[in-house]
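Below sits a lone chain in structure tokens, taken as the form predicted alone.
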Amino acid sequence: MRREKIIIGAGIVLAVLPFVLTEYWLGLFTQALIFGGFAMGLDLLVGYTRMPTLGHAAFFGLAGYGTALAITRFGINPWIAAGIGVLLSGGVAVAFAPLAVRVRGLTFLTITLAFGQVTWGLATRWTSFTGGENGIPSVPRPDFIWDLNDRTGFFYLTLIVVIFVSLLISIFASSAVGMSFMGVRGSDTRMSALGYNVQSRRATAFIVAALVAAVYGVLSTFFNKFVGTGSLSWQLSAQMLLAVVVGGFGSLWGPFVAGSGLHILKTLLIGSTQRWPMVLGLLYVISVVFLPGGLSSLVPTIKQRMIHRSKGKEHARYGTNSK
């Protein structure tokens, strides 16, 4: 409960923002949140049973494009293509989790990799139907009870998303089943001899996570307006990997800020190198070496050291009246 506290309560600051913020800002702001919501919902596959893969940003650029082709291709209603968007990925996940799921370790990555750059050419070959590496342009927004192509209106919309979806992500990774995962991660024949089917948490962790990548990946359709192979390729996967290991494994808001942050410093970058890479490995071996834990483990180190000074203070002032 004090998680989903939390959750409304930075809601309500960010409200704020429009206030602030230019409005180049405020779209940067915009997408931050909708890589940061990405990253808590990779965290419930990375962190909760420790699957890293290579290859989820397929399921992010797979909404986006099944979004963009019913409109652009179907003339669908953009709210009912944007739930065709989330079915086609959620589909796609449920149909390759159970056989993904049966491996761990160096072979799940290399499976997800493979699965993640079969989509991205698919995307990029079938030209006269994806586009190609052109990727295809002109996504109109939905109709809504107020302006959603103004920046302001937009912001409000993902703002709102991000918040449900969190607390939906909250009260998951709470219950039993989300429970379950964290013995999935420390030990899988101790959750067998137990009675769980352990393949079954695996793969509806992979499934969940799927589909609440699938849900920003239609979110930054429609922001941007367009779709492309970016949004599939296995640099965005590896993002979002880094963002869970930087934020901290099991944490959710860990990933989601970390995630947010990644994003406006590769914005940020990116005009002035092209070696965003190279950042990315930077920052994964900075993380692992000086901040093991990731940004979620700074909370109790600053918390244990407050205590600690609190009571070295008591003990000075006690001391000193003793005398």
Given for the second form:
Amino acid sequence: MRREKIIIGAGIVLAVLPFVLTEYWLGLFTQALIFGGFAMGLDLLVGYTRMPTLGHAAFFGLAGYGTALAITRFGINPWIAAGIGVLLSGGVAVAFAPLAVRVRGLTFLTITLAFGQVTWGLATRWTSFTGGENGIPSVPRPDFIWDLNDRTGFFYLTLIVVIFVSLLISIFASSAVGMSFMGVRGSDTRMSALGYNVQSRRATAFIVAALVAAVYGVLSTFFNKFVGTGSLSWQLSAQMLLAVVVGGFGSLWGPFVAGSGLHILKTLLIGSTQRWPMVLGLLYVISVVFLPGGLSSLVPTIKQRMIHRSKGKEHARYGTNSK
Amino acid sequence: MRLWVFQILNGLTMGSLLFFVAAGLSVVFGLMRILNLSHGAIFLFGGFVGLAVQKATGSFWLAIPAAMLAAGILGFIIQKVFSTTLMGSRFNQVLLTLGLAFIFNNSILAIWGGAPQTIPAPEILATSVKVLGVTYPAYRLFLIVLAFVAGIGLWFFWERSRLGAIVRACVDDRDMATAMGIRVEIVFATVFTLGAAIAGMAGVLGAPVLGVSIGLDFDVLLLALVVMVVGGVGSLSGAFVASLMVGLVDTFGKALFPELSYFTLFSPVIIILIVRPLGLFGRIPPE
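Moving from the form predicted alone to the form predicted in complex with the partner chain:
Zooming out: every chain and molecule, the one shown earlier first.
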């Protein structure tokens, strides 16, 4: 329950942002929340089961495209269109996951990358339907109790969705199924010997992460009133993978913070230079070489040091095994 | 009919180029279980170095050894500097080399700019030849022939030479090879460097056909990855067959269904990998 309390607490703190930020920064933070949430969902797959995917932007983008196409091409109500978008991504994930999780490691990486490129290729080349490189502009936002066309209004909708989805992820992660994901990561031979169906656990993680990505993909499309091929690109998948790594596998909050931070950093850098890929690359190298545990590994280390200091030498001697 | 011959030749050209990139990637992976995602960037680096040398000297044939040297040095430095991480967990390798790929990509952009460029084919090959009823650029035929010659040459090296036997021994059973007194780390450094050098060469060889431009590195990497897993990691003959297959499927997909070109390339790949995760010729599970 501790994690759920922290999520709600953090949500309440973030609710003051519209009172202290300018329009520009509020927009940036709205997007940061979206990408943070995306990374948090991906942590269930990458962090909990250690399946390195380079194609999860596909589910983010598919949902966005599904929603935008339903509204602009078929004149469907935005709320229903949002449902269609999430169902589209979810449906594709349900069909693809059982096949993808049959392979592991490098083959899994290649398959997810190839799958992502298929969706990206369709969006780029099928110009007559998807708008090609131009994407789909002027996607209207849905009507709500309050005005969503107002930056503050949209921020609060985003915040509510993020809190709700994060709570679901958190509860799911500490459920029996969520815990068994960690078992799959630790040793799948042992897990199958214990009677768990390892492949179905992996598929579940894959689908849940895809659904989370889908929800945020829809939200992102509404925020930008636009969806483009960038939302399906493997660079976005790579950025999300990095968020999980920098944040720390399996901590959930780490990837959220890193995902948000990376988006803010990216937006600020893209505005001024062409050096974003360089920074992304350096972050990869630095985090792998110097911080293999990610941001979240720093917290126990700091905590441990404080304990050592207060309890003296004895604790330091016995406390080291938790390192 | 003419169109088919033309497309088949185009597919073989593409496949030949892929073979040079994928061979290094696959053997390095087979040997040390290291997946080098910066291989595509090394390919592009070779292309740009070759371009610079060709511009300075006017010689295409000088550009090739220069690119091989530069790419080889880059490969040597990578495996030297990051050897600990590269030998560590698979996950970290992937992330590290992906990071390097981004860094190289952006450095290339900073040094040579983003405008797509090309290296003209060497004069002696800048003509067209009639083959099977179609007129086809001589340079592209040269590439196909070169890939077959290199394929056969590499096969002999791999299967018949003493050095090849040592590399194969290391691929099959690293511990046993070490026990037999083979210096695995030196074999590894050599193969890694050679793989990078061959990728750099491919960058120059491919330039008259594909050009050199930012973004090509990731396209080529993706195709080479596909070749490697379809052919079976660590298998040279697998890489050869899969290169030609991928080259042909890619070319025909683009020609016949331009709107669905990625779909036509990757759907068969996904199916092959699901049915046969080891790849066509593979013996090592690519995990």
